[in-house]
Each structure stands twice: as structure tokens, then as C-alpha cells.
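Have a look below at one chain only, the form predicted alone, in C-alpha cells format.
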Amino acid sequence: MTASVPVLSDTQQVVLIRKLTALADDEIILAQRGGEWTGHAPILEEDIALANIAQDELGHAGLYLELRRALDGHDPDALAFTRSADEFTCARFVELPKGDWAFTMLRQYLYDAYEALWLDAARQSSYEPLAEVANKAFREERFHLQHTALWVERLALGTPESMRRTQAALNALWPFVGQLFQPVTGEDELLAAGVLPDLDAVKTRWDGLVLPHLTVQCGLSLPPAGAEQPGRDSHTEYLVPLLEEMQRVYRAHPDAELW
């Protein structure tokens, strides 16, 4: 049985909508990057596996946007397919082109570790609808993390060429990864109310999980920490063309009711 929904103040609702949208935007854009491998992955089984992971990420985005709809009535499809790049609040980390297989697997691993730990903490949210969503998505995200952790290890310990590519991917991604842990404006209030997890605590757990895997297990070298990332209202040049492709059909038939 679903528990009663706690009453949020107007300010808390605004912040929660902002956070849910940022979470969904990360999932949507990363799923699009993962979907670009469909039909092109190096192994047939992995082609299917990565497509399934991308589908799961889109499913998580849908869960977050349904939570938002309950707060402000906005349609999830319209939010995904009609907003401009300036209105998206995804991290630059997920916007980067898919690169080679090592880049895609390493990015997915770094993201999966972040998402799994965030969801694990969000299962204790005082906002019951969010706790329910976190419980549901956490089960899937654990499998994603196991899968991509094995791929990063396989690539890093494979051949000199696969090691070189994995290290190059880490060098390219590392400056961007910190943006995943940036709070949205006003997030402190929802943290104090127990609605959202403590991002600093999530980051500490992420460091404890990811850093030994990359360095001890996989033999990779951590690059220097990147400069502080801009806010989620600042995007790379890669987001606009991605959205043009993703939104093309929906924008061509804005009045369609059945697909």
C-alpha cells in the first residue's frame, strides 16, 4: 500500500521539481548516447545488453518525470521532446559524444556507480513517492554497475591497446565527473528535510567504491582533478545536435495522439 504523500512547502516543491528534472535529463541524454551503439557494438550480446541499459535509463527518467507531473502537471514526453538545450539541466558529463567502446563503458560505469549509490540513499527519503521510485530503480542499477565494472576491468587488463584506450577515456572523462555531485539551487532545504540524499556522503561512498576499482583492480592512473565545473545551465556544443536528432520525430508531428 502506498503511504500518504507528505505535504511540501511551495519552495520545497520548486526545488524538488528542479532536482527531478536534472536527474531525468541526465538519464535521457546518457540513454541517447548508449542507444547510438545499437547495431554497432563489438559483440552481438553486448549490443543487446547496452540497448537494455539505455532503455532502463530512459525508464528511470520516466519515473522522475512522473514524480514531477504529480507536482506540477507537466507531461513527461513534452518535457523530453520539446525543450531546447537551454532548458535542459543535464550534466556535461553525459553530453559528450559516445567515443569508442572504452569511453562508453567507462562513462557508463562512473555514472552507474553514482546513480546506484544515490538511489540507495534515496530509498530512505522522507518523501515516500521518491523512496518508492528509488527502491524500484536501485535493483536495476545494481545490475548495470556489475556489468560495466566488469567491462572496465576487462578493457583495462586486456591488451596494451585496450588499456591505452581505457586510460585515454579516463583522462577525458575525469574533469567532468564532479558535476554529477553538484547540488541544484536550494537542494540544502530538501536535504535538511530528509527528502534528498546528502550528496557529499554519496560522493564519499563513490570514492570508496570507484577509486580502488580503477587504480588497484584495473591498474589505471587517476588524472589530476579537473577545474570546477559550471552549473547545469551551461552545456557543451554536443547537446544541441543530440537534441535535434532525438526530438526530430516528435517535433515533426506535434499534434499526434497515437504512435
The other form holds:
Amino acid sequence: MTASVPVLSDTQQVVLIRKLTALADDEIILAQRGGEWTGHAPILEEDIALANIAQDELGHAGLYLELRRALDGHDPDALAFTRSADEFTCARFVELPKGDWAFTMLRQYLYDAYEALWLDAARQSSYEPLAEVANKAFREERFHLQHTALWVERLALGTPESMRRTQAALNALWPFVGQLFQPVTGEDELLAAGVLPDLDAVKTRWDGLVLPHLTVQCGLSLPPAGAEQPGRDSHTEYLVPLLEEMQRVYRAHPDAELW
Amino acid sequence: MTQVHPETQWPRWEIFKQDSEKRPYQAVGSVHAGDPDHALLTARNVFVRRPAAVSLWAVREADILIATPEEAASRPELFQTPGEAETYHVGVKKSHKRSMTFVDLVGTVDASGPGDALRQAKEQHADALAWLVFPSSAIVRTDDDPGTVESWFAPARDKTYKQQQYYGVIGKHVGELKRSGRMPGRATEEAPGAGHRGDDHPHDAFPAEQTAHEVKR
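Mind giving me the form predicted together with its partner chain, seeing as the form predicted alone was just shown?
Below is the entire complex, every chain and molecule, led by the chain shown above.
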């Protein structure tokens, strides 16, 4: 490792910790939703594929939380498995129940496109540890995106039933998607320092990639944009039961050394 | 031949994996998929999330002609199987060991059809346990541009638990646990072997019996 030791001001550190946690929380919750399909996906091959994707997302959360640990010493497992719903900072978009296969694939697609483009931009981060993580995770995200784009296309162009379900999924997800592009409090300063990507630029690229795919390629109709989304401290009613299940084993065995 | 149920079953694709540029493509198993792109994507997930690879081929089951020596003897009409005159890939099965398919693609022949290709395969590899031929035009292959190689195959290099026997207790290498006497229950009576270092070429690195043994437990 030849990473230069980055110097951040105290304020910048606080904001970076906030951002890393938000990024990780999205990944953790989406991974949990993906994991809910294990043993239940339409065919064995897709069961394996979605489990892989979910595991990759969880791995990315681990990368972000290790970056946080380097800043404030918090243990990633403890952060994932002991915080309550009101301490989580995930977007409501990833909390929504897994729904049917169309909903799952479309959400994963919209998220993969966002994450791939964010990571692509983050590879240029002036904060070397983040740039390294982004380089690593970007590769996997590109692959996820190919897989989920393929599924969205096939479902949308498949049968009337699969088209109906895909359009219904888009209608349900669309109001929530904007929250992914909301900056955390104080993010501006890290953008100015070149530590974090410009979310507006990421959104522009996302629009350029996703909108033609959904409409031209897949024949879906874009629902009207949703109302302004609340911040990441506001959650749906689905987060509490999700965390109850996800954290049950860890909370039952807080002193476990081996997993 | 497997019966296909068109309403419920997607076509089956045989997957051939190349571990590195200098190695032959090897049969690793099959996937069900609706179309060629889907076959490659699922194959990547199923077969090369962890093992090393630089390229994958998918070939629809219907495009492959396979015969064992016994089948070749009892059904000579296999060598008359009609089809296009073109270049055919030849695979030979060399071992009955379990847990891997042990079918390597060993080269190509120019043939008047699949039957003729099978005949040439038998002539050239008389001692094989099975021959497999398919036309070159039936291959669906992953792209070899740097972006594809990076996103499809490079991440596997960073993953732990690349082989079945590495799965002990997640978080610690199983050998480490055994050496420190922290492996519960049957740990002490286990055969050696779990302490192997990571290796990307299962055909070379591990006797098949051992791998099968590990799986059986």
C-alpha cells in the first residue's frame, strides 16, 4: 500500500463518517432484501446469482465501514448489528419489502446503475483510501448492472404479465429513487475538497443511462417524479422488522467470537 | 437425452471455462437460461464467482453430440449424425473421478457434420472415456475486452474460500482453528488436507477423491 496519509479537518472527518455510514447502510439493507430470496428465486441459477449480488453489496458495506473504522475506531459488525432503526441512515428505497421478481430486479438495477456511476466517480477521490475501495467495488458493480439490466429488459419485453409487473414495480419505486442522490449534511465541503463525487453529475449520468433503457429499450412509462423525499433519518415501517430479523443472532450472542 | 418441457424449462447450456490463456477450456457444468447472454451471466455467477477464469463459453445442449465408447459401439448411427460442414471443437473425458467433469477441449477438426466430427474425435483420442463435439458457430463467448475481464473475472482473485474445503467456520481459516484446538466436535479426527494454500486450478491442485470426500461430509 502506497496510500498517502490523507489529512482531513475535524469537520470533514465528521461528514465523511456520516457519508460512509449512509453508503454502508444502503448496502446492508439492500443485501438483506436480496438475501431474502435465497432458496426462493425462480430458478437455482438466479438464486445463486442474487445471493452473489447481495453478498457483494454486503462486502461493499464492509469496505465502507472499514474506512470508517480507520477514522473513529468503530467496529463494522457492531455498527451493522447493534444499531436500532432510528440510528440507521439507509434510504427508504432499499427498505421496501422485496416484492416480486420484477420489483427485486428493477430495484437492484436502479441501485446498481447509481452505485456503479457513483463508484466510477469516486475512483478519482482525493481521499486515497476511498479511491482504492471504489476501484475495487466498481468492478463488481459493473457486472451486477449487466445482470440486472438484462433482467429488466426481459421482464419488460416478456409477457403481458411480466410487463405489467415491471411497470407496477417502476411506479412503486420511482418516488423513492431520488433519495439516493441526496447529499448528507455537510457533503458540499467534501465535494469541494475532491473527497466525494458530485452527486448532481452522477445523477446526470444516471439519467443518461437509465432513462433510455427503461423507456426506449424496455418500453416502460416513466411515472411522474415523486415529491421531495425526507432525509435519511426518516424510515418506512419496514425497517424495524427487517433489523429484528437481521440482528437477531448477533444480539442473542453478543460475545460470539466465531461466525 | 434429457426431455425438454418447453413450457417450464429453459434450454440447458453446457459451460466451458478457461482458467488462464495458456490452459484448455474445460467443461464445468451446465446452466438453464433463456438466451445466450443470460447463459453467460448465470454461468459467471454459478461457476466463476471464486475460481480463476479468463473466459467462458456457453454451448446449447442441443448443439453438442456426446458418446461413450459403449454408445459408439452399440449405436454406429451416431457417426452419421447430420449437420453443417464446419470446424468442430472436440472434448474428451479422461477420468471418472468425481466432483469435476474432467472434460477438456483438446482441439478442433474440420468435419462434414457432427457425426463425422465424432468419428475423427474417436480416431484421434481412442482411449477417452467419452467424446464430445460441437460446431464452432454454436459457441457463445464472453467478451475479452479489459472492461469485461475486470468486472467478470478479476474480482474472484480477491475472494476468500475459493475451494470447498476452505469452508470451515466463517471468519477463521479452518486449519487455523484446528491447529489452535478450537475446532469443536469432530475436528480432531479429520484427515489432513484442509491446510492447503489457495490455488486457482482445482484440476491440478487437489486429488478429486479428497474434494469429493470433503463435500460428502
